[in-house]
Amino acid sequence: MSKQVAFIGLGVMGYPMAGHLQTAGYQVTVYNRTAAKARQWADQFGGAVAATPAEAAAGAEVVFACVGNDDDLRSIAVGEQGAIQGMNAGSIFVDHTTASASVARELAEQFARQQCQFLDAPVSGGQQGAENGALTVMVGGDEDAFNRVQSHIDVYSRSVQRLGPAGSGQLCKMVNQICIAGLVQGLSEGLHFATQAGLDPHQVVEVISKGAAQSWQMENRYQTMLAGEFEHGFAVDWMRKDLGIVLDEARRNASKLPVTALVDQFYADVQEMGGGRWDTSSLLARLQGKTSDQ
């Protein structure tokens, strides 16, 4: 495949992901709604900047995107100046946005009508994973298209897997968020209980992390949680967006998600406390009754 690619959306995830592609030898043209961010990226990595998604996609065999939500995705993908307007037949659009499975299926059909292919490929690993090139990527879509772009995605991931047809990547990401929500709430309650019981929570975690209670969240977040530092990852506002997608899908497929629904409301409480931009481990602050100015 050609080394010419495009990347649309240079947020906390897209910025380093596009950088990894450029550093790996791909010729990356970027588009970002805030043009200054795109120019900053080009100054840092040496790629090219486009004025519209369609211009960025022109001549690219693979177009990557990582934006905010379903509506943002539709706009940059198939809008009036969307990427599809500049893509050649046979090219592939890889969407790293965490969005709904329904929009993934919708866009896959629209791209197919233009003789292009669409992969939904949401990621897990947060800003740190993006910066370190160590993301987990969950992919839905045509197997041939996946095989053609896997080496591109390997540049910024430690694990990438195709789960099935269009929408499957988004459904897998929903499972990821369901599991995280319950784990973080459980860890928050455990740390809160240990403190209230007069135990040293650091010592408690040192012991229980060697057993069945161990998790990535425990290993990587308990110290900052106990320090009251909640600036280390995925924001509560974005988690609520994701859990909204999860709960909408659950209503469609008749899944029962009582814990997920409850934790979603706990995150709403954190937003009410002023912690919308705190990371998801801030569920502990809710139990402690803290606010964003404390």
Second form
There are 2 protein chains.
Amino acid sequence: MSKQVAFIGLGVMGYPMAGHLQTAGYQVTVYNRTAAKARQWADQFGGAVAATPAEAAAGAEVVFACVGNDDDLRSIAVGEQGAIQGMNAGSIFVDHTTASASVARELAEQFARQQCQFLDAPVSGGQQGAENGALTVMVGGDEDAFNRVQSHIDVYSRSVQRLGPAGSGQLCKMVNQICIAGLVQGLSEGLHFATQAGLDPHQVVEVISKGAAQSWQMENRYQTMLAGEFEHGFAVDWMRKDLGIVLDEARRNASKLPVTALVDQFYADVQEMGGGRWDTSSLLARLQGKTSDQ
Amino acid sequence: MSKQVAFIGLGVMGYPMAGHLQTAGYQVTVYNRTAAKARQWADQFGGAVAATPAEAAAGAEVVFACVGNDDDLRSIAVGEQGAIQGMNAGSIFVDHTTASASVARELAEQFARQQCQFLDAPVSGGQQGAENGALTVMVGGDEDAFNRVQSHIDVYSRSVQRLGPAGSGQLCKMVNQICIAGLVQGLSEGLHFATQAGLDPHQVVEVISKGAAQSWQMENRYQTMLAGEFEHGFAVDWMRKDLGIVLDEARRNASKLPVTALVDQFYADVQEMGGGRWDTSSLLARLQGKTSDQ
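Switch from the form predicted on its own to the form predicted together with a further copy of the same chain and give that structure.
Time for the whole complex; same chain goes first.
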């Protein structure tokens, strides 16, 4: 397989991911909506810059993307100057965007009609995971295509697994967000109660994190939460986008998600408080009535 | 300090805890409402049996208790034949019941008036933790009294900490239950969605348990949850008792616990489904509409 690849979308995730590919020996051509960012990337890593997604994809065996939402994805994948216009038969599009399962299924069909493959491959692990090459990647789509791109994805991942047909990667990411929504609200209510009750919440966490209440969020976020620092991870605005996708899919597959739906509304309150860029642990600030100018 | 102690309440927790004390070399006199259970305990461990809490407490330097609720606790502690009637000045009552913070404060005052000490010391770790001597113990009350009983408690505990004045142990336990309520509901919604979406939920958990959605509950309960086995821990009936105490205290200290209050209602649904004796992870059964006779 050729070493020539493309990477579309150099945000906080895509920028270091594309960098890992170039550093690992792939010849990466990048496209980014804001061209200055693409030039900065090429200056730093030494790859090439293209003027459109189609141009970036020309000659590439694998085209990676990590953009904002379903519409951005449709545009750079199958739009007028989308990657598909430049891709050869047999090449593979790997989408790292957190998007809907339905857009993944729709694009998988469109790419198949052009003798190409589309894999949905959302990630978790955040900016830090992208920078350290330690992401978790959840893949849906054709199994042979997955086998052909696994070694590429490995250069920025700690774990990469295929969950099933097109859309399965997105559905797995949704389960992740559902679990986190209830968990972070529970933790926030616990820390809020501890504070209101006059306990030392640090000592409380030290005690209860040894048992059945333990979680990654408790261990990694409680200190910043108590300090009112909400700049340590995934932003509320992005979580609302993800929960919108989740609740839409739940309507389709008849899942009941009462707490997820409620926490989505709580995040709307956080946005109204001016906390759209705060991280998801800011549910505690909502309970405490903190505002963004405090 | 004398090695003579008493233990009141030989339920699934108290029975093995009292056994650990006797095995560690303390001379334990037990009292249990159902006398046959006390005789069974004495046959197994070789301690003494008393006919009333007062009689059990006579001559003991430390009196331990682990009973059902606030009313049971008041009765065995300060009732007509309660332990306080038999206790000497300077002795200490250690209550392992999960009870309200207010009854802990009330009893701490009553014991102090008799030159005795009362410590609230609820536990987490469940029946298995009690049997293996690996409980977590959260203590509220006088610091000197705490120092005097710590080595006793150590024989059935992995961790024992004093959180502050009377009631603080109960308040810490409440934080634990609050965190678990939201967390287990989030996990249940995630597993429910994964199933409805046609994913393999085992594979999903394998992937997402490496990241920000990880929790003790996810790692230790997801398999039994998916198998519809809800016989592996703390019962819903007991969780409802605890959440009642939590929501009552939250009203007093002006905490906002929207998801905890909602999950308490969900557990009421589980009770109505016939699942009062199921463990707390049965919130998944509620989402799936499982009934107790399936």
